[in-house]
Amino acid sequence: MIRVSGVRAELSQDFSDLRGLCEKRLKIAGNDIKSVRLARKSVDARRKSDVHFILSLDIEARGEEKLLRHLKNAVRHEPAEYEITPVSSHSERPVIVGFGPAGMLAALVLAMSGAKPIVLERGADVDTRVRSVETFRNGGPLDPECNVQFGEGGAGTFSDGKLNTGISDGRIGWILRRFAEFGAPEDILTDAKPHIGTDRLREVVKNLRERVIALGGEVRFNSKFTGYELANGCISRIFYTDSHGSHAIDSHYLILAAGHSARDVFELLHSKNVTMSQKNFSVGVRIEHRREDIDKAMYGGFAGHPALKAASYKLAVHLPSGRSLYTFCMCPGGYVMAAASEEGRLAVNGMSCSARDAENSNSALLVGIGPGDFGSSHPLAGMYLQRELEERAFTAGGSDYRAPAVTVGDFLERRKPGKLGKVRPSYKPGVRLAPPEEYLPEFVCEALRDGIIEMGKKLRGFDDPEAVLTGIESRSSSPVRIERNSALESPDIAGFYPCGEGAGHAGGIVSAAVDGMKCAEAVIAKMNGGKV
């Protein structure tokens, strides 16, 4: 099989006729083609007068060696295989804390190995969680244990379900195939910027959970990890609480995939002298534009073409101050979500459903900060700074979980927030007009001002005076790293595997899922003969 990249296709391309496309574009005789499969599809919108697709095709044909010599961008390609090693007979069951992307894939791999994992998830199942989140968005109380951050599927369940990643790993294809098997749209296997959408992701999460259970695993909801016990420097017992009281599980294997908002877990580990370190993270706001305006800016006259989805963008600028501003987790046709997980503190995130057809498009607009900005050498100083900024945002919003918002025009001109324009904020339970200076450090505000103007030069209308900035976006990544060694274990505790985004070893759904698989593989290896 060969893979040919860079194949042009018009927006009107009939994807059921890839054989015909190969004959036309690649000049391969039809009777030489045994099979052809779409491997990747992206939109080339660099020239607004000529928007089209760029494809990668996997082709089986006669005379492949000749094709390799004569076709541009053709390479030999063999699909990657991923095999799960079975565990030998073992009485102990590994424990996973957290059922977000890292915990889910760790559980799936362990269940498929025969290890019968036990998952402890502090939040509720996804259906209950949806009801809790909607109650909060409609002005009801915040549930600190079941919200946008905590519960089945993790924080990613209430995002866009974006599956693009900056890492390269052979496990990624396997992960995408499992998501498709569990209900994600098939185009995640080929789109250059794959996404599932929050609405469909909920079904994927449930189906994955049912597969883990069918293979002998358990998922215990509303079960909060509270600590552990050691024997000879190794995990020996894991403690948790639920509505029935306190419980213990005897096990020498603990994968901690608690997520980037499990602040009480970070404090617990620090109190036990687990090696942790400060880590860079980012803070900022969500910027909202009308979806149709972003579509026009990205696609020009092709905006609205039935073959094109709602447009996404990715922008970054380096500023004279030495700071940078970048967009993150862009949600076309989506909503700004209430993402708080602690009472008296406010945070926002972005979410899109699979159709991406909401009135606005939004993105995080972030400035990186690091240990030099934390004001302390304490390992949790970044987390404490997050909390402080979220408390300020809560106050700026009116102390009732409304979010502080301002138009780009008022912000850039340093005017007292006046009134909103054509962009209607999507955040619920509502917004209060307030400038970012009320909750963000001055250097972040200045980076936002300078950067928005520069981004407006890259994407027409990005600096639209009527666009809306809503804050605070503070949960883009973990502010700490729980250290681990080459065996993926904590250097302090044998059998303890800090995992995923919360532990500072991943960023985003796919990279967290890959890390969960790696930790599961490490546990399997240890169960099959490693020393405990």
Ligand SMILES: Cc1cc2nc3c(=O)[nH]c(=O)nc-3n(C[C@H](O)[C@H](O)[C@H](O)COP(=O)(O)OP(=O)(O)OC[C@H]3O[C@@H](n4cnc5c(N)ncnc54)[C@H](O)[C@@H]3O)c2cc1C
The other form holds:
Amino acid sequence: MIRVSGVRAELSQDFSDLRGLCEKRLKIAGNDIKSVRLARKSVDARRKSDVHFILSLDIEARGEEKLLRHLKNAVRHEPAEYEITPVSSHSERPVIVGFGPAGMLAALVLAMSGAKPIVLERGADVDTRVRSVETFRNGGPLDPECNVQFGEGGAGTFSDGKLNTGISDGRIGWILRRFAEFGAPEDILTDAKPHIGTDRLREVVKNLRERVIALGGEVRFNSKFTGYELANGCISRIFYTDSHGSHAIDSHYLILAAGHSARDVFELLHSKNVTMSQKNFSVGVRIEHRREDIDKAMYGGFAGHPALKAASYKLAVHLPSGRSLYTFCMCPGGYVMAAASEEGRLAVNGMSCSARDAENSNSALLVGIGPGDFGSSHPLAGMYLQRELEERAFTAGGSDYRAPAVTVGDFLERRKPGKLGKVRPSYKPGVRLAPPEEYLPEFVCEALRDGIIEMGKKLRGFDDPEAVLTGIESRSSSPVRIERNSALESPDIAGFYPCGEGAGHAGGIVSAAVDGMKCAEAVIAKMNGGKV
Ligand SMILES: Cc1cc2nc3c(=O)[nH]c(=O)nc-3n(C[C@H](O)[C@H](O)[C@H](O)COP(=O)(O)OP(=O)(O)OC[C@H]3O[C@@H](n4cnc5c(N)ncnc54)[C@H](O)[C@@H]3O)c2cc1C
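Having gone through the form predicted on its own, I am curious about the other one (the form predicted together with the ligand); can you provide its structure?
Following is the full complex, with the preceding chain placed first.
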């Protein structure tokens, strides 16, 4: 099989006739083509007068060697397989803390290996969780154990479900195929910017859980990991609480995939002298525009074409101050989401449904912040700074979980926030007009001010005075790293695998899932008495 990339297709392309496209564009005789499959599809919108698709095609044909010599961008391609090693010993069950992307994929791989993992998840199953989150979004109380950060599916359940990632890893294809098998749209296997949407993601999460259980694993909801005991420097017992009280599980294998918002877990590990270090993270706001304005800015006259989905963008600017401002986790046709997990502290993030058809498009607008800004060498200093900023945002929003918001015009002109314009903020339970100066450090506000103007030069209308800034976006990544060695174990504790985004080893759904698989593989290798 050969893979040919860079193949142009018009927006009107009939995707059931890829043979015809090969004949026309690649000049391969129809009789020589045995099969053609779409491998990847992206939108080329660099010239607004000529928006089209760019495809990669997997082709089986007679005379492939000749095609490899003559076709531009053609390489030999063999689909990668991922094999799971069965565990040889069934006497012990590994424990996984957290059922977010890292914990879910660790659980799936361990269950497929025959290891019958036990998952402890502090939040509820996804259906109960949806009700908790909706109650909060409608002005009800925040449940600190079951919210946008905590519960089945982890932080990504109420997300945009974007599956693009900055990492390159052979496991990614396998993960996407599992997501499609469990209910994600098939086009995630080919889209250059794959996206599931929160509505479909919930089904994926449930089906994955059912598969883990069918393979002999267990998922215990409302079960909070509270500590562990060691024997000869190795994990030997794991403690958790549920509505019936405290419990212990004897196991020598613990994958900790608790996410970046498990601040009590970070404090627990620090109190037990587990090696952790400070880590850069980012803070800022969400910027919201009307979806149709972003679509027009990205697609020009092609905006609204039935073959195009809501447009996304990615922008970054380096500023004279030495800081950078960048957009992150863009949610076309989505919502700004109430992402708090602690009482008296506010956080926002972005979410969309699979149709991405909401009125606004939003994106995080972030400035990097690092140990030099923390003002302390304490390993958890970044987390304490996050908490302080989230408290300020809570106060700025009116101390009732409304979020502080301001128009770009008022912010850039340093005016007292007046009133909103055409962009209606999507954040629920609502916003209170207040500028970022009330909750963000001055250097972040300066970077936002300078950067928004620069970004407006790159994307028409980005600096629209009626666009809205809603804060605070403070949980884009973990503020700490739980160190691990080449066997993926903590250097302090054998059998303890810090995993996923919270441990500082991943960022985003797919990279967290990859890390979960890697930790599961390391556990299997150890259970089988081998080395990683
Ligand atoms: C609103 C929102 C939108 C997002 N959109 C995207 C997106 O579109 N694309 C993308 O790639 N990323 C997105 N992200 C980020 C993505 O969700 C995370 O990177 C990813 O979920 C990290 O996976 P994880 O498994 O490492 O941790 P998490 O997903 O945070 O999972 C950790 C789990 O551990 C559980 N837990 C914590 N403490 C304990 C304890 N003591 N005992 C038992 N269980 C515990 C938590 O309840 C949680 O379920 C979004 C995040 C949010 C909040």
